[in-house]
Each structure stands twice: as C-alpha cells, then as structure tokens.
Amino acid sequence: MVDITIVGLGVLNVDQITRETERVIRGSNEVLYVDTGVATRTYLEGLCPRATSLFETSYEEAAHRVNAYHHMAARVLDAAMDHPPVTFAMHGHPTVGVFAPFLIRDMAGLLDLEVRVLPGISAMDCLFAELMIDPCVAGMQMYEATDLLLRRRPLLPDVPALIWQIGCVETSLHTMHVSKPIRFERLRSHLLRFYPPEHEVVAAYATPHPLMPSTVYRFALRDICEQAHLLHPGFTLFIPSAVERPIEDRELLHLVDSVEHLRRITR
C-alpha cells in the first residue's frame, strides 16, 4: 500500500486539479496541503472529511523558508505513521521549486514508507501557454534566481531563459515585504553580461484565480529595478533569445528530409 502520496494541485486554484489527483485525495484518511486559493479547503474537504492546511503553522516572516519544509515534512510524516494512506498536497507541481517532498522522500525510505508522487499543472506550463511558448523550437534554459547568482551560471543568449523565483532573489528568508529597488542590481548586472540592455524581458505571474488574468509585464532589462515594487515571490522572469545561433552541420540539415536517410536509419 502507498503511505503517502504527494500530488500537485495546479495553478488555477481547484480547476486545474486532475482527476487522478482527486481520486487519491478521496482514498486517503487526510489530506494535508499547501494551497491559499480562496476554494481550496471547502474543495478538499469535499474529497477527504479530514483537510488539514499547512501553510499557516509553517511559515514565519523573516525566517528561514527550509525550517517550513522541515515542519511541512514532519506533519506528513508522522500523520503517514498513525493513519494511512495520506496525501500531501502543493500548489502547483509537487517536485518543481519546492523542497518538503524531497525531504517527505528521504525520511520515508527510512521509516519504511511508500511514497508516490503524482503531477501537477506547474507555472512554467501556465507560462508556456500564457506567451505561446514552444520549448523544443529553441531549447530552453533555466534556473532559480539566487542559484544563478551564486554559482555565477553563464547564460547562452541565443536559447531563451526562465529565471525562477525572482521574487525571493537574494535571501533564503521568507517574507511578505515588497522589495526595493537595490534587491534586483545584482541580478541586472549577471543578466547584462550576456544580453543587451535594451532587450525585453517578460516577468509573468500565472493567476490562481479563475476570475482574474495572469499578471504579465514586459520591460527593458535595464529597467528591472524599476519593477522591484512589482516582483512578488510568484514571478518567473522569461528572457527570449538575444541572437539566433546559425546551423552548422549542413550535412546533417539536407539529411532530414531525406526518405532515403530515414529508410537508412531505421528498421
């Protein structure tokens, strides 16, 4: 039997939880989430008699978003010990840019847990059909702000980049304080090694509410100080290509619409 089974919920808050989704949360004792939409809990509680929100116990302004993981972690874990099966729920996708089913994973494995996760309707899928974005046209780059800092991560400017988590750039403390222009310099100038000034950039917000749009803006790279007021810990900033990388293997180019060449490399 699945212990626990950590699934996504979606963006858009309940519209966009599948139907598999739902019927794991109407198999289990509890369903234990991360979720602030405005009809989550009467939603869930509609599936499972026993909802229990997290998000309230686990985060502190100021202090350290890991320490909300732990706690999230541990409240599953040992709901998982005393009444299984149990699902843990998350806005969005269960294992993009978040840590506490990752923790969930480990320490199960220890306590001879099963666990499963299921997918979820994330905000770079909201984004891609937000900007009708196609991923395999160019490639796609990625990284979370303050890693890409940290690790001084090259960019390619001629393959389109998502910067996660602008929004919480330059800090590992949570907080619900709107950011000043000096949190995004540093930023600015790691960008500006690789892109011109000038070049758009589109900080996009994928809305969780059914009755309102997605947040877009588009701004010159330059001015992304000037935005700071506007960032929230929900934005990813998408950067389309600067540059188009020519193609080079000639060879390869005449061979792709080649009957003969397909007949020749398969059976």
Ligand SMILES: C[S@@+](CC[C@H](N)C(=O)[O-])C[C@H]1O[C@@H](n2cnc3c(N)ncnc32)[C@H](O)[C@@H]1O
Given for the second form:
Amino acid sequence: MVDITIVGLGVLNVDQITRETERVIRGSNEVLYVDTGVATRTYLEGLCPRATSLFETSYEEAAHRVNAYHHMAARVLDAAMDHPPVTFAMHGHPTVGVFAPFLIRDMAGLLDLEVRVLPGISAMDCLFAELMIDPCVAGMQMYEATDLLLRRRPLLPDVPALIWQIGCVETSLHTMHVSKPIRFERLRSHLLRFYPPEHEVVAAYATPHPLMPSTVYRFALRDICEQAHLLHPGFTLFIPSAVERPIEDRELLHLVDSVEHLRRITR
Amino acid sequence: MAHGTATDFLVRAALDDAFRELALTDPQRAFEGYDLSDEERDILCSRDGRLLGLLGAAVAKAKTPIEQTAEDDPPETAESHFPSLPEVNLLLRLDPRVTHAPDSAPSVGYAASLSPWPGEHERKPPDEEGREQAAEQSNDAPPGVSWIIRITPTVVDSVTDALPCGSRLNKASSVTAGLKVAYHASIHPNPSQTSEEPPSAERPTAASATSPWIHHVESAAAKAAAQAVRASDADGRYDKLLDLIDALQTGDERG
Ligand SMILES: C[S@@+](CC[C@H](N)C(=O)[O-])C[C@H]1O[C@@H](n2cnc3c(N)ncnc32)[C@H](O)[C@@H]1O
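Since we've got the form predicted on its own here, give me the form predicted together with this ligand too.
Once more the chain from above appears, this time first in line as the rest of the complex follows.
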C-alpha cells in the first residue's frame, strides 16, 4: 500500500487538478497541502475529511525557505505514520522547484513507508501554452535564478531559456517584500554576457484564477532592473533565443527525408 | 440580503462553472447577493493586476506582498545603495615566436597582448572561428594560448560630502561624492581557444551523475534517527522527524 502520495495541484486554481490526483485525495485519510489558491481549501475539503494547509505554518518572513520544507516533510511523515494513507499536495508539479518531496522520499525509505509521486501541471506547462513555446524546435535550457548566478552557469544564446524564481533571486530567505532595482543588477550583468542588451525577454505569471488573465511583461534585457517592483516571486523569465545555430551535419540533413534511410534504420 | 464577501465570490467563481461564466459575461448580475465595496466591484469587473491583491488578501490575509514604506526601510549602506559594478573581462594572449638564427639552435620567445574579451554575442560564428584557428596553426610556431582575466569590482564604501549625522544616504548626493571600490581579479582558461571541441561540446572526462539533494540515507546517524522516530510516541514524533532530517543532511560527520 502507498502511504504517501505526492501530487501537484496545477497552477490555475482548481481547474488543473487531474482526475488521477482527485481519486488519490478521495482515498486519503488526510491531505496536507501547500497552495495559496483561493478555492483550494474548499475544494480539498469536499474530497477528503481532513485537509490541512501547511503554508501558514511553514513560511516566515526572512526565514530560510529550507526550514519551511523541513516543517512540511516532518508534518507529512508524522501524518503518514499516524493515519496512512495521506496525500501531500502542492502548487504546480510536485518535483519542480520544491525540496520537500525529495526529503520525504528519503525519510520514508528509512521508515519503510511507501511513496508515490504523480505529475501535475507545472508553471512551465502554462507558460508553454501562454507564450506558444515548443521546446522541440530549438531546445530549452532552464535554470533557477540564484543558482544561475552562484555557479555563473553559461547560457547558449541559440537555445531559449526559462529562468525560474526570478522574483526570489539572490536570497534563500522567504519574503513578501517588493523588490528593488538593485536586486536584478547581477542577473542583468550575467545575462548580458550572452545576449545583446536590446534582446526582448518575457516575464510571465500564468493566471492562478479563472477570472484573471495571465500577466506578461515584455522588455529589453537591459531594462530588467526597472521592472523590479512588478516581478513578484510568482514570475518566471523566458528568454527567446537570440541567434540561430546553423545545421552542421549536412549528411543527416539529407538523410532525414530519405525513404531508403528510413528502411535502413527500421525493421 | 447581501452577505457574501469578495473571497466567497472568488471561491465560487473558481468552483462553479455557471457562476464563473456569469462573472465573466455579466458581472453586475453576478454581484447580486455579495456585499462588495466599490473598489472590489471595479477590480472584479476590470480583472486587472489588482485582482492578485484581492486573491492574496483572501488567502493569506497579511501574506500579500509588502510595499516598504520609508519608515520600514533599513538605513541604506553603500553596498545596498549603489549599483553593482560591471565585471571586466580581458583576453590575455601569448603567441610563441620561433627565431631561427643561422649559427645556433632555434629560440622561442613570446608576444603577449591584452585585449577586451568580446561578449558571447559579438563572437564570430563557430566555423569562422575554427577556420581562423586552423590558419593560425599552419605556420611552424606552436599555437598561441590565451586566458581570460576577470576583474570583479565591488563597492566597499562611499565617500559622501557634508551628510548630516544619521541621515539616510541620498542617491544623487552620495554618487557625486565618490566610491571606494575593491577589485578581485582571477584568471581562467579561455574556453574557445584551440580545443578539439567547441566550448558548447565541453564534457567532463569521467561520468559522475550528481543528485540534486544529497542525503546520507546510508549513514549510521540517519539509521539511528529513523529508529528513534519509530520508537517515539505521537507527541514526540514531529521533533524526532526533524532530528532525522538533520541526520540525513549531516550524516556521520559529527562523529
Ligand atoms: C518554488 S517554484 C514552484 C514551481 C511549481 N512546483 C511548478 O511546478 O510550477 C516557484 C517558481 O515557479 C514559477 N511559477 C510558479 N507559479 C507560476 C505562475 N503562475 N506563472 C509563472 N511562473 C510560476 C516561478 O518561477 C516561481 O518563482
């Protein structure tokens, strides 16, 4: 028997919850959740006798975000040992940008509890739809904003990029305070090593409520600091490619349309 | 009598398809039965960015983004006040020169040059760069080598004129007075110099998969902590679980 199912609740509250997730929550003795969607509580209470929000008890102004994840993991394991099965539900997809599921998996392994993870609709999926992005065309590189700067990760200007958590850049502490322009200067300097200053980038916030349209700001990379007051922690930055990489393998280019080649590589 | 709040309105719009449709097509009718302020009605009709504030207020009450007021502002320091200065990247190049004197063995000297490091987008297309390198290497001198010198300036202090004691730094006045800047310099191999593969194809010599979160699941400390969790009663379990997290992160290193 699965003791803990880790699920994502999607981004658009509550329309993006899958039927698979719904079924698991119905079969749980408690659903513990981290999601600030306005209708989440009402919705989950309709599925499960016990719906417990962990958001309010997890995050504290200027405290390490990692402490919040420790609290979530301990609460979920505690519930799973007491009255399994339980569901741990969070915003978006459960393994994107959240540490708690990884901690839960490793703790559960030591406590002989079984864990299963179900996919959810991530902000990435919403942005692919909102901005009409096809990651199969020129690829896609994705980085977490602070990690990008800490490691000075190189970017390929011919591959589109998604930069997560730009609104949280340069700190591992939780805050609800509005950003100042200075917060984005290091990020701008780093990106300017790979893209021209006038390159248009897109900051997008996929809508969390059906009455609200998504928020999309387009601006030249050099102007990112001036957008500071707008870029709350929910934003993701999309950087379209700035150049096209020429095809190098001319031989393969010729072969991809050849029936003869198709016969050679298939049975 | 109207009794629903803005939060009730938003919750219903998220859960009830017919009501959502009404809220989108005929908001005035949807407002019937809800006790909303003029501003809330305006936000719910225009459905602009202010709706996020309404959603935030509905969910977390005090957990909406906080605008800092002047009183909340911590006194600004030079570091928080001035923009970070741009990095300077220079290309240091050494070109060996072989001199053949008639009556002695050939001798090698170096021509050194220092030039600005071109930004990635100013670089030549990969095959153009490759052709140039091939041309350079065709003479009998060994190929030149190059490094990147990176200079990172940091503002460590500001020198301000006549700033009254205890007053906050004001951007315009302090910028005119001057900055004290420290420089950190480092030298790195030039990734685009004559390697067999272009920099984008760089790969480690040995494969070693890395895990995003390293936990010492096999450590004796973690196993003992897990045992303590199992042995604890319901009241003490949460704290024992936090101990387990600690053990998973530190492993046996604490001895
Ligand atoms: C802690 S991560 C959680 C991601 C989430 N698990 C998911 O799958 O989307 C938070 C980051 O996800 C991105 N994100 C979350 N919600 C978003 C939204 N509605 N629109 C755009 N990006 C969003 C932002 O980059 C944000 O800083």
